[in-house]
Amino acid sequence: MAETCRQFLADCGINPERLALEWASAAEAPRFVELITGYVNSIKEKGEIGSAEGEADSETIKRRLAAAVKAAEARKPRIALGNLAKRLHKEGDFSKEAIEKGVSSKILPALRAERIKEELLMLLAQGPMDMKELSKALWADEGEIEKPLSQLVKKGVIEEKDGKYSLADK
């Protein structure tokens, strides 16, 4: 799960490096503190979440976690997570590699399609645009956009006039 958190943080902007995950037990409490101050330390350094290298603006990045949220409730990535986790199992292949592997391969992709989607219904509530906007603003290139824009435009979520898409009136 922490492997699905950390690339899916990448997809959406985010530094990964933002995430941590230690063990320490009850009886360890000066490794806690170790690991908190560190943990506190490297994100003080990092600074506000979108000023760190490589990340989006703020305003971006927030608007991609709420779609990323609706992501994560969606069937598909659901089912893509645990049917990793069925062969991970079935394997006995717990390893670093075959996670990342398996997470990069079947998990991502389905939350990423799954944020394009939720996402663009987002940026389209705030008014048309056209392919070449919604590729920059998604940060993904046409060809990903197209599916989930023609399965909208098909449901009568989405039209599109004069080369804008737009939410349809209803």
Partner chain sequence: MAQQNVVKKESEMAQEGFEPRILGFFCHWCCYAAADSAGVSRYQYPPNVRVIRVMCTGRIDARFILEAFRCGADGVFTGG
Second form
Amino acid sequence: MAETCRQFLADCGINPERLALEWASAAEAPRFVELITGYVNSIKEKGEIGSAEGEADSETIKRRLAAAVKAAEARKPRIALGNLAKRLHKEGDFSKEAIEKGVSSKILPALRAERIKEELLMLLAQGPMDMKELSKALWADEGEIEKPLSQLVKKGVIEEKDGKYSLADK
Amino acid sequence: MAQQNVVKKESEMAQEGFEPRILGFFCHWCCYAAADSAGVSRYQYPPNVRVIRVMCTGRIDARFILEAFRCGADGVFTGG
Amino acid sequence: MCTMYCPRPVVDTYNERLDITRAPHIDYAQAIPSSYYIDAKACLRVNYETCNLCAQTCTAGAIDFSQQPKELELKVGAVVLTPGFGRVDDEVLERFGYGRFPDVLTAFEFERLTCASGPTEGHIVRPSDNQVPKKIAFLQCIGSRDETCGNGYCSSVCCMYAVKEASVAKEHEPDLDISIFFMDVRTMGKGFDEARKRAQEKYGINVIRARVPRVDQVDGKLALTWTTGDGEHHSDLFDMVVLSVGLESPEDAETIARVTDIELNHYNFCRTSVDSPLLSSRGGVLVAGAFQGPKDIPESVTQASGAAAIASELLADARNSQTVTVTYPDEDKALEEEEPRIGVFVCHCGVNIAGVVDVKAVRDYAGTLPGVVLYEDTLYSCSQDALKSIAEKIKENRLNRVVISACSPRTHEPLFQETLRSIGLNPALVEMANIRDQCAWVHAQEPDKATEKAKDLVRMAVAKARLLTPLDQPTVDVTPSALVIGGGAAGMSAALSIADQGYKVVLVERSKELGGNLKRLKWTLDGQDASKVLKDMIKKVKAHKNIQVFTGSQVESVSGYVGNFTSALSRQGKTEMINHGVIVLATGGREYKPKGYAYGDSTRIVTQLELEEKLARGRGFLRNARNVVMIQCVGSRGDDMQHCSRLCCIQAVKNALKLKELKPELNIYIFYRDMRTYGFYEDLYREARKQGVKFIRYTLDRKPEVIKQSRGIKVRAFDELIGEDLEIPASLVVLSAGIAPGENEELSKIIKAPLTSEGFFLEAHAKLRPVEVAVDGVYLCGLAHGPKSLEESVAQAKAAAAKATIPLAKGKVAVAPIVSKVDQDKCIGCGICESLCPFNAIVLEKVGKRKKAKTITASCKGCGVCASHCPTIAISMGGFTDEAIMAQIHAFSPEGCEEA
Amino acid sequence: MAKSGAIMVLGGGVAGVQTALDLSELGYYVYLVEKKASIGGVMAQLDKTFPTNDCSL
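Any chance you could show the form predicted together with the partner chain after that form predicted alone?
The next block holds the full complex; its first chain is the one shown before.
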């Protein structure tokens, strides 16, 4: 779960180190204090969200995360996540490599596809855009955008006019 | 990953006085208990974390973490 | 009202005479019962038939001077004596200036001074001039370890409370210069030595090893003179002197003994023996706490539960014959279903919260939050009258959701849930914001930020409270038997007690025989034949019809939950499954295997237990012996392990005395760091000194060296007194090896019971739940918990047996209603939840043609891994629904965060 | 003679209170006897307890 979030956060343009997963047992108050202090300081160093190296600006982050939450709600990526957890559990292999590989090959693509679709709709709700603009705003190749775009056009949710896409009037 | 699309920003040094807003998800049995015990022992730590208690870190859904960042968290700390 | 009108000032004994109250008063805010009472010794009406003002002013008409003392005759099956301890005579204290110099206080008085609800609201001031003192001295062993006042024993608690009071004082006044005068630093309890070391380092408390004989006053200051171990004389002036007074037998010990016909020991405490520490000399009369011997809170609590177990053994036939049951009003379902009407109560917790967080600001802020109809602050929310008033306010304002902004839900949620239940609301409708343990206490230096955090936490709690729903309170039946793991003295005692209370026990021992470490012991600490004690115990266990013994067996796996465990036991490759309701961990510990000190190089370098084994075989090896050297703290107290092994000092002194008895001309040297012969064992220490055993202190940076030579053994060590190295040719070197934890890791994983950093099992609460483990239905005793004597192990085993028997005796356990619930309309039967559940608490069942998931409520621990991995979000968690957590996340943002 | 299912606990300090609580949970009726007007004993006078300096009330 944490690895999924980390990879997905990176994909969304957020420094994945902003998410920490640590362990402290009930008996380990000193360790807890050490961890939490170290973590707060590391976030202080990174600065406000949207200001660390490689991070998207805060407006983009807001929009993208809204799309990301929807993506995490979608059935396809959730099944991918569940099945990976089930498989790791069964095989008893919780090594970092196994988890990383599983997440990047199975879950992330599903999440990313959903995220692009959702974000696409959000962007177009603000006004028409062409493929180049979309690719730039979505941090995605034109190839990746084409598939959901054509599906949505087919469904009649999106219209295309002179290379510009916009939400269909209903 | 479409590397060329990454918006490069100058790494901003830790701004003086920047107080990050951090959301914590603490396991009732472990981290939450450790945090209580830190209180009992009067250890001091930075006051930036707001805690949501869950019965286990297994409860934490990816949606919670993404939603936390969307709601302006500068960091999310999950403690098992 | 009555207190206000009373013309008669009375010294406030709760505040150790440092304050004044009136004849009618209440001892303290959380007192139970929390009604005012009249101090008959001081009241004018009672003594002189005058006044009567209070009776006239009481608006409730609750004062009636015509009441007379009544004698009641009660028929009881057993009596437990828990009268506590008495105070050291003022006469003894006067020797140290108490009563003559105002700035000499007892530690009990100082305790009240440091307390926020005390007479000075926690400000440390000198009684003579109300100024903050600069230099404070704590004098230890006042009325303890002092034959001149008749108290030859060690009071066993003063070292701890002195360190505590000094730490608290330093927290109030960081510039204070505090010195504690110890003879020996006796912080031998579990985790105590480590805590003492931390406090010493953190607060810079001076430790001086010397006994101060007297206190004088010079120019308004207190003059002390003392002699340190190197023979040097010192003197200094202090602004305040705190006397760490010991614990005496209770004042009315003799009356109690006469009335109940029991014997006292030579110090007027209740006489008991090592193998049955809770039995007085009269059957059916039990003892617990400080009357059995000076002891601290966890030990008193342990003995108290132990005494309950013994009473329960005696009266097992009459169980439930005289009890009454509590009933609760029906839930007001209609009110629960109305729009949320939230009440927020912000607790001061004395100054624990209010000293840092601006409670009134938090309260007013709570009033601005949507759904909140009532917002108030309370001094101590958990006090009886506060709970009553909260209950009344809930009713008056028809509240259907409550937020208590106070301490941790881990400790206090049940209390407030009970309050809701008592007035017909579902207990799940209360939410707590932890603004003490996780706010005020940990951000004491940043009050503004702590107040901000407190507001945020309250806002988040209110957001969750809006979405709380009533939850059912399921109960499940209990399998009426216990599994006791470990067949040493503790395990056997626990098994016997549970069996005597009328329940079946399976006792599992890994090795081939019962007995554990007791097998290696020759004498108990009170000089009894250890093998006889052991034999008696084994005989009883084997003969008991309720006990089934599995030796050479191990616990392979444990599944289930309190009331319904199933465990796999393996014996010689065969596995047997057993069902049981509770588990007692009595896995024991082992003698530390010394490193260094030439251990293993010679048969004449042995551990204390090896010495006892040698002696059990005969005394031949002593024939040519002249010098015996014992070295304390081998492996303990930072030598290798961090903890103090508690027992070794007493064991060394016991064995030294036995050696002296066998061969009086032996020279015995004991190298020690602090002699920790606590309680009545101080008598043994004094006796050993009297018989010429030489005690030489060493420090960790100058440890004694044991050198094996071609002929014989030499011990070289620094002697502080003469300031030179000593060289002793030793015929025998005895290493007081500490007590190391057993191999607990695997069991800890199987049962999910946490370990301390030292590898002992961790109790649920160091003071109040010393024999319970964080996992429900699992209890703890003996060396598995930490180093302790046989006597303490037996008492603790009884205590664990009492706690373990509670669910068995009740026959039912309540399940926390935080379990998962599957919406079968949404479920697609993928089985992900079933495979991930760590407690096997979800199964797939056939509903029509399709498979659907279903929760086994009794097994579910509410971890929520099923909910977070459900593809269709079909699973919700009681008390922790997605909606509630999302609402908390949205409320995390101060501006609020709209749903996307 | 039938045994009585009631037990008297003499002294309402921490030990007495704990014994009484455990006995009541074990199914016995308890008479808790205390000289003073309220139970709690010396522990109620303590502000903090060693070594965690936990509140003692």
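Take the two forms, find the largest set of C-alpha atoms that superpose within 1.5 Å, and that set is the rigid core. Residue numbers count along the first chain shown, from 1. Please read all numbers here as calculations on a predicted model, not as lab measurements.
Annotation: Cα of K90 displaced by at least 2 Å between the two forms, core superposition.
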